[in-house]
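Below, in structure tokens: the form predicted alone, a single chain.
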Amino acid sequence: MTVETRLPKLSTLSLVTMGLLMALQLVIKSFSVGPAFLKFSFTFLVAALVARLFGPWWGMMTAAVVDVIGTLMSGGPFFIGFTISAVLGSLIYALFLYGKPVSWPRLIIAQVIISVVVNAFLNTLWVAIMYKTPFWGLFPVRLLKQVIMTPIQVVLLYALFKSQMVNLIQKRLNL
């Protein structure tokens, strides 16, 4: 058995789909909503849809570069630990999405993984290691908030993949 490690090779039209989907994603990156315990982003979307269409290798790949970018574009401190967590939530959403019907289990699995290992455990880890705060003084209202958004970014999932848009998108790029 061999493991393919070479990137999958891309159309032009998916290249320049990707392109957009992460333009998209900066532009939204600037954008978020609620008070500042419940922030919410919708950045997600993209970086699931980028992984679903694309799979692991791409969308890791798109999601280290956005994250970089958007560093830089935003004039925050660069720290290389929420580029790993980036890299991470697209993978995990290309093993649950790429190349698989969309399902309810699968995005619930998917996002409850994200949510407590990567968003909850792992940035929590980062922002204490940047800002030498107690992770445990952090770590309790970065849980409840993963709590309350998880449902919220699940049913969004669902209905952006059950979108006729992603499905013409999908049937475009001959997916």
The other form holds:
Amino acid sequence: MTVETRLPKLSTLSLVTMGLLMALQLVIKSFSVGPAFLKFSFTFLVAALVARLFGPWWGMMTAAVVDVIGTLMSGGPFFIGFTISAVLGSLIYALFLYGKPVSWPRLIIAQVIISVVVNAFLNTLWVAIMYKTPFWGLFPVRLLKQVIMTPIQVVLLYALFKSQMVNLIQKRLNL
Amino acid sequence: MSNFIFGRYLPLNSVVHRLDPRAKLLLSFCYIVLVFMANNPVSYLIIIAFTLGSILASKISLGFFLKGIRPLIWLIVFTVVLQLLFSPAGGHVYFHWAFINITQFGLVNSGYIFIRFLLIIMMSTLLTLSTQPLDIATGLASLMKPLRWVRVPVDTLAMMLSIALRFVPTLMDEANKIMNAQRARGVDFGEGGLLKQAKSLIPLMVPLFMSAFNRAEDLSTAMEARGYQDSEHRSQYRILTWQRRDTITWIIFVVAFAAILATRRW
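Can I have the other form now, the form predicted together with its partner chain, not the form predicted alone?
Once more the chain from above appears, this time first in line as the rest of the complex follows.
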């Protein structure tokens, strides 16, 4: 697994596409399904798409900006930990998906790492640091939520990346 | 299921509204550190006074802040109950059964957690209610400028952010139209189990992605036709200026911070 160390130069179309995908992420954030304790949002699809199309650097930077601006606009409390989680999530997607063929094992490994390490462990840690709540009290509940969500996320990611729409976007972006 | 509120700016004429967005952004980031520092009743009283003072200065009704707390109420209740039942032993024990312990230490701590949640949410709500989304974006882009030293393309990111904020309302309208079209075809958004609800959103996502990309193509063509070049020397329409009131606000914050450091239990 290699990481591109240079920041790839962007065409105007790529820049605008990333801007629109950021907007889409902010819009999709307001759509969530499921009960209060099992809220499920589709923002991971856009984050994964940006990471796959534009690589780790642009993926991480846009993830950080979307996290900060999305939190501030919605009136939620800003905490740098959650920005780190968003950046790491994007990095993991890019490491597994950027410039590589999409396959079930790749998607499953990437999503499981994100669900367990980032969503369950790190995000619980940030809540514990932020509000001084007991980590081990929250962790099992949040892990259980991830166990339910991960298979759905993997299936949706596979459907997205195998769709004609993504192929078409890649072709038009010359990627 | 959907909550089409993005940026909840309330246009009022108050000193908080007139503050430089950079001053407000930095204050909201540092405020969380301030809340971290408090660990006894006196330090909490200082933060409560600072927060209520800021709310009063904004001239915004307290009801708006209570609305900001509503979406997080379950997380707050869950966390407080967890803290109450499973905190380590300390002080008088009121109730004990198996691994459940309700102690004086647990009661005090859950009270602190409840206050901490309220304070942090109220201050974040204050920023959103008193600052326009575009001002937040401009402030953020300005605060990111030092990252140029580590070769972060700050101007490119600022441009992306401007495009994103400009197109959020457009894409929200688009999403509404698509949802209505799908409803007319019998799709039940928000009905059924988790999987069914997730499935029902797919017919919304695909056209939304395509619409976003089509708009990106049109916009990039228009930008290039007008000679757009991605460079560091672009001029700006919105120029931020740091005023005396921003400095005074920061002095008040530093005094509150010093008072908390002096009164907290080390």
